[in-house]
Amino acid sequence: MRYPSLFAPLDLGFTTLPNRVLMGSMHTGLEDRARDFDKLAAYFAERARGGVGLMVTGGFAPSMAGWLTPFASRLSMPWQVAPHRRITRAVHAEGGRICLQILHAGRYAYHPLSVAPSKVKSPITPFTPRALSARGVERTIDDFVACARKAQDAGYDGVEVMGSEGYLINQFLAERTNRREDEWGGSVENRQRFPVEIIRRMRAAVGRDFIIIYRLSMLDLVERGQAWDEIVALAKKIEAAGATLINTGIGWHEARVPTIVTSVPRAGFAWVTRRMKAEVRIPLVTTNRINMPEVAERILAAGDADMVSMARPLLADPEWVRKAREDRVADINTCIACNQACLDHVFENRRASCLVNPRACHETELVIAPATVKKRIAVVGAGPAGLACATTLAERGHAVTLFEQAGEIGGQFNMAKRIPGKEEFHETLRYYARRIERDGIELRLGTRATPEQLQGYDEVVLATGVTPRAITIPGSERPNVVSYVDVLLHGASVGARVAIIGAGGIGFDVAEFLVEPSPSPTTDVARWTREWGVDMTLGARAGLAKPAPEAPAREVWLLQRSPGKPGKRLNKTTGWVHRATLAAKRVTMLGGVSYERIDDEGLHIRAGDEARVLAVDTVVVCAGQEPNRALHAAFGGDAARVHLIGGADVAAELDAKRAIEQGTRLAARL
């Protein structure tokens, strides 16, 4: 076997699991009535088909306190035991098995019922938290135990205690947010009787043979959080109360340090899971940025942890687990960790799914059939919207050829695996390239399709893209006005002082690629753990270090139109990472600012009242893009047999989930 480890048994004494994967913890939106709980039921049960050897689901709170929002996901009453079995049996009939993540707010929560150890307010919510008082946090143990219960009554096989990212446990271990002076307050013994009294308990009342996952912090990244001793001896308290499992927690959400996005190097905080091992006992399970086969592999041959969790990698690809095992990696559709689809529709209360896989979480509605009438169909352009149209398709047993002028298959994709922290994308790629081959697909590259070549299919569907769009001022046709197309994709030479024009998306792409020394910090996990100022000798509280920046590769201007500060509309769990990256780099970042002209002495522009020259070598255009439907018009409107997708329908922004979403929907149906 490929993966020796990855795949050895684990005994937990009463259960064995049959392999080292643990599907972590992750919100869908799902979960919150449970009219969904039929959706929720064929989400986990296609992973447990797929071999994952543990589950965890979206955090329940223990009561309306415990609340994220107004009438979210609760198991505290008895009447909410039994939706919760067609989660169970349905799982269970897949031969899986499955915890119920058990999680309280605390300050956190988006509603004016919330609570804290002490009247401290988050800087992530508008409500200010009532104090609990003792016997409040006597009657909060006492929920916690209460939904153990539930959950063992609905036929799970164990629940996680949710003890990290800073919600409610966690507030009550760290001295920033408690900041009590009774007993469950003051010094590190007090303010960790809380955790501990809740597993003490909890293993009293659902007794030995069931799971007890504690999601412990392993690293706060805050002020004033755990200094590593404490955390330590908390883990040991834990593992003494009566835990199954320790799993590690990473940052707060207030955190200034990103610990989930892509540009977090793979596996980035494996190494303090192994710093644990020495520690205690019980099986350590280690997390974040684990999304191929031979990194869990190596984390675990190594003895760095027990389990390796993944949570957005078994939203990509259901069959990860199944796909390892037989040594299908080319298979695999790997998470590239941009939240676009998941974390970012959960923080706008809408469900989660995946940019590379628009089932996930809709699984009920779209299916993937085989097609009862097999048709001859055209796909032109091999961006994501094309690349995800063909294939589906293919797999539904459809006759596809796929037309694509570039040499290679990628369209933009091919300019977003440039960018630092997006190498990611290479994988999307070729899981793609893969599927191609598998399915058949009779792919044209580096041929432009006419309408003559298109005569003779059922079906034609135009991915072509879109084209960049171009500025027109005094001197934009200088040869040092290039457009974000010519630098990414064509190597076009840029100077060492450049303003970009267009703070969009691309824009800030372009800016980080032009700043970033090659290789990037976001492949080296020292490297990138100083420029963000993570201390991995742990000798700091919170494992906080001052950050250190690398020098930035050049000089650079980034300009948008619109008023405001740049960067406000982009994604918002990801927006931030991008735009302190960019203050790191020293960046200048200009909102509200006109373009009158470029000549020998740079760009001319005004910002406000200001008439400024910004002496730039190069001007990168990243103005937006129009629509490439060319082919389309020649066609004279036959909607019947010809169909519109991705860019080459909307361009207003470049939108991958949009493109391979409406690109899998539409082969879905035809």
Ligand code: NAP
Contents of the next structure:
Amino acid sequence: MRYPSLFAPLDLGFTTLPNRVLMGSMHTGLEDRARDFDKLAAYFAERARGGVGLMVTGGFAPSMAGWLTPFASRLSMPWQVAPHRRITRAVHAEGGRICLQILHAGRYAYHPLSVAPSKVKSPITPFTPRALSARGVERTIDDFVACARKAQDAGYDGVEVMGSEGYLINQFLAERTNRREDEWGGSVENRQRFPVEIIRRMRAAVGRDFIIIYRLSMLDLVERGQAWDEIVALAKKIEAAGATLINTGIGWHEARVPTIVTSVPRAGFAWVTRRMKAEVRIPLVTTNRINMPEVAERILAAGDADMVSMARPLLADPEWVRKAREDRVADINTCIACNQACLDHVFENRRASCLVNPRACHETELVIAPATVKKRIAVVGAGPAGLACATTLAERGHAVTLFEQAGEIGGQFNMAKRIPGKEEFHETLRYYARRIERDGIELRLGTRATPEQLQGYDEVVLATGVTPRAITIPGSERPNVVSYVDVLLHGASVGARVAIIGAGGIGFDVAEFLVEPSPSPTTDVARWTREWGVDMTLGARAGLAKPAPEAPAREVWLLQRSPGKPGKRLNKTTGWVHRATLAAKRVTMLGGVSYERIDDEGLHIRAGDEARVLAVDTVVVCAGQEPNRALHAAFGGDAARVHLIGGADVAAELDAKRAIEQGTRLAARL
Ligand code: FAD
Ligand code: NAP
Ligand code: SF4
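Got the form predicted on its own; any chance of the form predicted together with the named molecule too?
Every chain and every other molecule in the complex is listed next, the one we just looked at coming first.
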């Protein structure tokens, strides 16, 4: 057994978990309407079948006031119990265990009924909450307890009480949001009374043999958050009040320190749970950026935690646990922590999925069934679209030939993986390489497919990607004007002062590539926490220290023609991290720019009425892309047999999420 600690059973007294993997709570968008519960049941059942020890649902509010958004998930009425049995039965039928998460949004609620300990508006919602009266606080505790009882009636194995991430309970705990002067505010003792009473009364109501997980905010990462000694005292009280497990929460949603994005080092916050280990006796769960078995094993073997929580990695691969147990780690489809299809969707009120696994949360709709008629299929281009398509086709039993003109698979991912903080993209390529080998795909590397080579196939899929858009201004033919492909793939030399033309996702990535030292801080927890201002000694309140970014490797200007500050169109939950990273590296970001010419002086631009010369050594062009459809034209009208996917289909606003989903969906129906 390669991961003995990960697969050691965990005895909770009244039940024994088969391994140390907790599937952490993650809202999918299927929780909000009972009519979606069959889909939710299929989603959880698939993960239970994959062997995960214990799962937690997305958050359910214990009252209307606790809703995240109007009509969002809630378990507070008797008639809301029965639909949940579809979920618990499906999970139990697969031998799994599942807890319901109880989440009261407090002032993070996106509706006018919101309540909080005090009338303090959050910076991330437009609504000012009403301060709960003392009776209101009592009623809210009752709501939590009643919700747990209903979860028990619905067949759940337990509940998780959400006490972190800046939601209602966390709001009671911190001076930042609790300005009360009654028995629920003021002293530490008073601020901590709310969660302690919830757990104490809940345990009395549900009896001994029911799991209660308390998600404890171990690091608030906001001004006037909790001090470490307060958090330790709370953990001890929560244990005494009857919790079964304590899970780790890191950072409020309004914190300015990233906690889960791909540039956070793997297991970047396990050190916080380790500090708590000496303080309590009940099992502790650690979390954040744990995505591969060796990382989990290392934490558990070192005794830093008793379980690891993973949510997104189990979205990416429902069989993660089974593959780890069977020592098939190369088969794991690794979560790259991009947030693009999971959290970004949730924050946009869309159903979650996964960039590397479009079946996630669509298990009943995107079915990969064996093909009834086995065909010979050629796929041209081994970028994300072609890889997803070819491997899914082969999984269904088709005979697949995959043509790739480069010497390696991956397409643009071979550039993405070189960006500091995007090292996880290597994992996706490792996963596809393994599937190509396992599923018997004939891979022709270094082969630029021609129409002649593609004769005789039953179907032809063109996944030939994009070509970078060139710019044509006076001087753009000079040798110091290069494209992002030259820089990222071909090692073009870049001077100390650089202008980047185009500030989309690639412009931002190239800027990070040029300013970050190598290796990047992502590979080192101590360097990364220093950069972002996290106090690893835990001496400072809420874990906040002064950020100390390392010096930039170059002086960079990042430019766009559209008005406004660059970076507005970056992804919802990660864009701010990219903007903050470049600001810390003193990158000058300019919008509303027109490009005049490039000469010996540098890049001449006009910003508003002002003409400027940026005295740069190198200009890197990141001005978007055009579809590469050269082959398609050669097939004329043979549309039934020839299919375009990914960037070859539509280059505008293309990302790997669309490329992989389109490739998978086409393969599921051919
Ligand atoms: P491509 O990846 O362009 O692949 C096309 C492939 O076809 C290439 O390998 C090419 O060599 C091959 N090919 C072309 N013609 C032929 C032929 N005639 N014969 C054989 N082979 C041929 N997306 C995200 O979602 N998230 C990110 O964080 C992200 N970061 C990125 C960072 C960088 C630096 C870059 C450059 C891109 C990033 N992207 C990201 C974009 C993402 O990589 C693309 O959307 C995705 O690769 C498009 O996939 P594709 O398969 O359509 O095309
Ligand atoms: P993009 O987001 O479309 O950005 C292209 C940039 O070039 C824009 O800033 C555009 O803005 C500028 N531009 C367009 N035509 C130009 C011209 N003729 N001359 C000068 N400037 C021009 O495309 P991208 O940055 O190349 O990225 C491609 C795709 O990869 C994106 O859709 C993105 O989703 C994906 N990607 C995602 C991530 C991620 O982290 N999620 C990272 C990298 C890439 P102006 O016209 O205002 O100048
Ligand atoms: Fe992980 Fe990205 Fe998939 Fe979310 S979308 S589960 S972050 S790979």
